[in-house]
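Let's start with one chain on its own, the form predicted on its own, as structure tokens.
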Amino acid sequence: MAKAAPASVKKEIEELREKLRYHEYRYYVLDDPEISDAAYDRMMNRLKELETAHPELVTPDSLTVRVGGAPREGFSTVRHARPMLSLDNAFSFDALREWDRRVREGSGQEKIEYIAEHKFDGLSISLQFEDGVLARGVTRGDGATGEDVTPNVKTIRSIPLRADTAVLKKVKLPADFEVRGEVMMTKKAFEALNREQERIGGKIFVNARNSAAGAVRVLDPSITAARRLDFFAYYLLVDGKVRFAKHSESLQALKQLRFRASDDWKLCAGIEAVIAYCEDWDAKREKLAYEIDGVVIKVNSVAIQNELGYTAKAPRWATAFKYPARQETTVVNDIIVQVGRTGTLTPVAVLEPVQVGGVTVSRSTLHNMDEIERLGLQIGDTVLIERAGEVIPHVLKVVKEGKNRKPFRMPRHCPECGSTIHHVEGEVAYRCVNAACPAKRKESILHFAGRHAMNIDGLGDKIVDQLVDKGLVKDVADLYALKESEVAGLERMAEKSAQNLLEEIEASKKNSLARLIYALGIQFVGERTAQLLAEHFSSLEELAAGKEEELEEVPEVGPKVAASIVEFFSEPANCQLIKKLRKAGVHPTAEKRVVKSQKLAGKSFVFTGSLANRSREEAGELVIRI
């Protein structure tokens, strides 16, 4: 029987949690921190230390749950206590006045008191609290039923995981209640995300809403945590019903409960005051920290809301005024090509600089050749571009063909390294498959050094950046030629740490053929496929010489994967890289796996969480060998 934790430990854990909740509220909701990040981290690390030593004291509302756990197999569904309906839209002030007329006639009132709020451009979420603790986070879904994304929403720092009991009593709210609001990404967080994507050569996101919505609906909560999402609350329900007599009282109660809610809502006496609010915020919405695409207008009186009721799709007592999309015309002066981290070529329109929504726009991604052909776009054409909440604008259509228009053609050779560009008939992507291409170099090295690849501990982003920027490493084979004096001269490196890194690099030479195959970053070749290839071929050279029909003899390798492998080894630069690796001493041969029986043949196993005596990888290997 496990020994109970001392009372002093329990007390320290509770005090730490209370302090952390307070400082998260100051930082993420009020944007007014009282302590440094380092001081916050020290408290959080102490809490993790205590909870690791005493796992029986971990609770669902502990702040340590925010870091994001292991990926899940899928989402379960939850039925909403009250349907999460969408809103009807008004695109003009006349439409708003017509809606106001229907509201007044339906309620029998001469004048209606409205609440005007920002229309956040995000993803609607229901947060369900039980006994004061966040129990579930559920997406809107089809309105009646949503997806349970609880582990994901728990990573969002502006969502309190526990409600203060004293505040619940003060606002006369039971411990079981529901908060509805919008998960979104601030402009600052979105721009930081795209800067990071650009740095690693990853996908550039078109708008904050899609990247926020996508982050909430991924199966890996650590991705959600990394996106730095925010949550703004705007509804408060108990058993599917509004608790207060006025919507404005719900907004005030949400603030008292330490939820982030807009400070910019306004009580409007009639529709003309609403229209003035819409005009006012249209002029200054660019200065907000987040994107809004309109204004939500709600009848303030809950009694009148109930009297007006709903249509099949939307409440009659609320509507959304949508701001017009921000569009401008400009000329496409050129189309250039950018090479992403996977080697995919992306055409980019170089535009005559133009102001769109207060931002100077000079470039716009064209995504791929299919999009260029769909638009019928050529260099010299005048195009309509739109920036409606997007930081990155997109081309809507060609409005005027240029006099001396010139068609764009994808280059035959990579603009970064000169290697031949590969394109498979029927596929959208044009790709550079040179593993040492400068555009892919840093990402290729990081992948090569990864835990599931060559497992070179200590070779992280900052070290790789320096090695590449200083010209010390041009491809993964150059890692094995590094000298201690070169590594010790890097920022934040000393003689001992340089020595440790070089020992890790040297030790990686003894890794299996399967790890090396995976480490090369061949498209469609993951860890499982790499293992199967290593069991079939005796060396990297034998794999490189394999024909498509030979490769398809390997279990789970189909035409697409086989073609990708042949394509990779047909690139002369990759063949040269293999020779360099062999010369450096990286030349593993296959180790045939001994399978003792067929007891578990055809079965699938999934390991999640922590195992007591071995890693998940070791457990998987054990199952394979049974």
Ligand code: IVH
Second form
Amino acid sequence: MAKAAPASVKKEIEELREKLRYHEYRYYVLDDPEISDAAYDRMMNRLKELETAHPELVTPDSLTVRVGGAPREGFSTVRHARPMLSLDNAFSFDALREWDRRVREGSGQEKIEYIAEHKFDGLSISLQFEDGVLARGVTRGDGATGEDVTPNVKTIRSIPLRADTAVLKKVKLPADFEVRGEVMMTKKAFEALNREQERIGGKIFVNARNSAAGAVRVLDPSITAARRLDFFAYYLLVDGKVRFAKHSESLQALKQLRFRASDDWKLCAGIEAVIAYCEDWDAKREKLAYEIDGVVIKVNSVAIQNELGYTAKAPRWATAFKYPARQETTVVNDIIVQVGRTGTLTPVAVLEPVQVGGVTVSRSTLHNMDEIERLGLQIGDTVLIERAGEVIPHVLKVVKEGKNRKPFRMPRHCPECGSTIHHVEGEVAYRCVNAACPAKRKESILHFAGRHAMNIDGLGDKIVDQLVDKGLVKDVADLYALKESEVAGLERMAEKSAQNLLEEIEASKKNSLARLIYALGIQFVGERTAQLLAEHFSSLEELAAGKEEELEEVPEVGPKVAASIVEFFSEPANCQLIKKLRKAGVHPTAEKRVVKSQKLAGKSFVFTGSLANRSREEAGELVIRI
Ligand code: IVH
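Based on the form predicted on its own presented above, generate the structure block for the form predicted in complex with the named molecule.
Once more the chain from above appears, this time first in line as the rest of the complex follows.
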């Protein structure tokens, strides 16, 4: 018999969900958080705790689904209520004028009101809401049927899991509706992903679109959750039909329903205004947080849309103006090597400077030796490069082999400190393992302070550069010994912000063990592995003493990761660092251990009367932990 949840628990769960929904919206949709990550995590952990204790209270729209569930066997297919069509393309302004002429002719109107909006470069998804709750997420597939990727899309934080009843009423929308839009990765998230992939010696993604698309179409939703995806909504349907008289009203309703929809769409009185919008955004798109590859133009009046109808492939009432790809050919004059935070060597192509979309490009990352081999690249070759947004350009292919081409070899010694480079046969990465290599210092401090690590706000690269260059900080533990006078003396550091920074550093001492483990930057230990390790070991010391066999007991930790952890803690300099951190007062709060025992499985517990030392909830937690 399952213990019925007391009303107080139900109330707490509902309040937590309401709060989390609001803060998620502030953070992921508005980009304007009101609370710290730590405060958010505390609420989420409390909700998880309560839901574990009362599984009967778990609902499909609870925010705990954001972390992803168990992997699935395969995808089922779903037929779209209305086909998900593609769009015809226009590659020039003249082609746009031609399309406008056809629209005017087809509708018998002299002038047409258009909506111009960003063409998001991602993967299109249909979200089906039933009774106000997100019931299904489906890929476009062949347009008529797509794959059911519901658990995956539920991990995307800018997708609301339910619609507010009052808002539905206000915008006059029934509780069953469909939202279409694009799953994307911001430029920042994409760069962070590739940095992490480089660090762990994993696959490097060529562009944000591919990595977003790949992350949606995986069977394990926890992979989708880790990829930090976004969703931009642009189409709203009820029973396969547009609900409003104008497309602009759909966009406004989507916003009110708390979807992330671009603010940058524009009502254009005719095609010339559309062209001005395209020109304007070609110049400005560099600065956007995400990638756009063009502009989508739609007839605003839904009545005219219906009159114009569809061809077999695309609507006649919409078209896509595509920006030219930012590609150029140039010569690779040299290949040099950079040493990253974890000591990974990254080959970089030194290019004959070339203008790509208005920017002079003279460097391009080659990621690793495998990539150089895949490209068949040698020094002296002519290559095709592509620049997408502010992302560092990458080499697409070799277009002409150089006359006196020279193969590139990884150096045997670190270009920064001269120590021997390590390379494990069969692995991608070449590494400098000298813990004291100066190349790693700044990067490891930045990683330690990062938002997903110790979250020390205000400790950015400009400050770290000065702290290291002035000799104030040699390792991350030195951060905790900084004095106000030292920090206030740094460039661009007002007294108030010096104080703020020291407060942030102080507050970071109380971070979770998972954050601290991740912050150490152990090779192959990403955020998720750090979390799993923290659930298994109750302190850093316990983790440091863990043998490979014990480490491998932790879910998802295989021999490679276990060996890397053992290697990290066998390095005396690293053990010193941990002692120094502890001495500085860095005492992470231990996570709760995963329930392992079956002793109490299937039993019900009822606490009656008054409890002397703890609340009923705490007593319940104790039982769960056994
Ligand atoms: S509307 C029937 N609006 O581009 C109209 N599509 O190349 C359907 N896309 O399949 C699409 N941004 O995946 C629309 N603002 C936007 C868009 C957009 C990107 C995608 C969409 C479409 C593809 C066509």
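The term rigid core refers to the maximal set of C-alpha atoms that superpose within 1.5 Å between the two forms. Positions refer to the first chain, counted from 1. Predicted model only: the values in this text are computed from it and were never measured.
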| item | value |
| --- | --- |
| Flag for D263, CA shift 2 Å or larger between these two forms after aligning core | no |
